[in-house]
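The chain below stands alone, shown as structure tokens; this is the form predicted alone.
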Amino acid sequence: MHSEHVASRSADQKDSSRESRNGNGTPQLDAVSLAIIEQLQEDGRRPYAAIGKAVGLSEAAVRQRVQKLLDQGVMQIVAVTDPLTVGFRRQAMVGINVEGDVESIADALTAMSEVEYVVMTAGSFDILAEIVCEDDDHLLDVINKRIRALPSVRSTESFVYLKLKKQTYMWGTR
């Protein structure tokens, strides 16, 4: 029993290597934090004790690491649903061209509940936004009356999803 406690304390001391921040302010993650993230990507409900066994930390140390990763915005633990099964029958990616300040339009899009994903891009569009709606009328309303009504939106192009073939969050930590 004593040797298990010592091993656990020793593993917890490994946890003292705090993640630092790199030059652009994002957390610099160590190998243990990356391994914890991979464990949770495989199964977001995996018990902390099982994660601890896999990465060499105690359950308490894993709990602290996970909380720190959540607090830093490194990851989220959420239930991912199939939009069709919860009443959202229409999804689309909308390419948006903006005249002027792209960030202000991106911020306005993030405030819309139907917009699930916003990325500022280089290329044919200034912004790509993924929209999830109940039906075509709802999608038309969001694009025509809300997105196109934003000041500085010059044009939009919609890519309506016909069938979702792959959606995964298992890209790991490479």
The other form holds:
2 protein chains.
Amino acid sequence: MHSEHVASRSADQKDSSRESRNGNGTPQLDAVSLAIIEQLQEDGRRPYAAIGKAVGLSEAAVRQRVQKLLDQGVMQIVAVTDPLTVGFRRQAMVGINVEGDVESIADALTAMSEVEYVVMTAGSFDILAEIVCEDDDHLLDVINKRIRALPSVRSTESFVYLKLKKQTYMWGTR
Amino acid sequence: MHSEHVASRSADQKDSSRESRNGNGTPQLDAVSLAIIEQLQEDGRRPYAAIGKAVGLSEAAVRQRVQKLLDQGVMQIVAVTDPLTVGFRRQAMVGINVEGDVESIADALTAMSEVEYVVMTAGSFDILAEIVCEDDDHLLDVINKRIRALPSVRSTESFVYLKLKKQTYMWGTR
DNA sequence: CCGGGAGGTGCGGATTTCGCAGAAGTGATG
DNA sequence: CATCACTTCTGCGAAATCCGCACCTCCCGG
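Next up, the form predicted in complex with another copy of the chain. The previous block was the form predicted alone.
Now the complete complex, all chains and molecules, led by this one.
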């Protein structure tokens, strides 16, 4: 089992195992790390030994790689919940148009705890922000009193969520 | 230590500890389960004993509750990654307008692996869908060949992501 | 008053995690 | 080509964690 592993490693991992950086600063992941991530996307608490068996690595090696991936910020292992069952009954996506510095407005949105998601986009909105609230009053308050109150927010358009159909965390599994 | 715990339980947990269902079918969470979820949102691999100490419960009790929350689908413990570092360089939100049955279109989108997120909304779009792709060609293919090709899709509008500013998983932590 | 169910506790034994020392591969340097 | 520095993997024990189980307590309905 051991020598077999060594053999397979030199055979199909050699070319992809150099962990370089692709110019940006984002770590380049090899096939084994991808496989580890896939395992942890199925079950974030899966034991290192089980992952090792699946990807062909020792328990200790998996542990080191996972720790490194966490340290580098490539992935995080967290509990994710359905907002509805945790008491947040109103959600909305808000499209925002800005005059002037888009990034500073994005930063202001990021600072709001009700704002779950902020992305700068190309298209008829400068920013899309997802809002998670307890009820309609709360949502109204956030959109009208806090977002529209920001200087240089030109206009907003809201899309209240009626039904969430899909929400996956399966990046890298294709 | 033991009697102290019992005392605190009867004092501040009695009223919120009944795990009923709120009419819908969504389980009603008490304060202790919320606290457990918060712990696991900070670190999905935190040991049960440490969680127990933080929320005032034994290791075994925490384990049972976590298992139940997972079984019920209230939460899942998973690895989440930054799409960019995993090789997906193009993302976009697509607003879609439909003539006829919105839900069947939403189901069709849900079936596509490149579609990460599907939500039915009130507002000037019937559906918002988030697309995660490897490159521009891939994105173009998904939007023009696959989404627009769906019957009864009246129109689409794309918002290509320029910069992701915030992405949290901190529901229930407020 | 007496089940019955839900949820907690404590306790061992099996597993897993953790830290560390040694081996092996790679690239740079003289 | 020898060697050094660096990274990553492996193989241990020891410590900590997970897991199943038996028993207890509380609460509610018959």
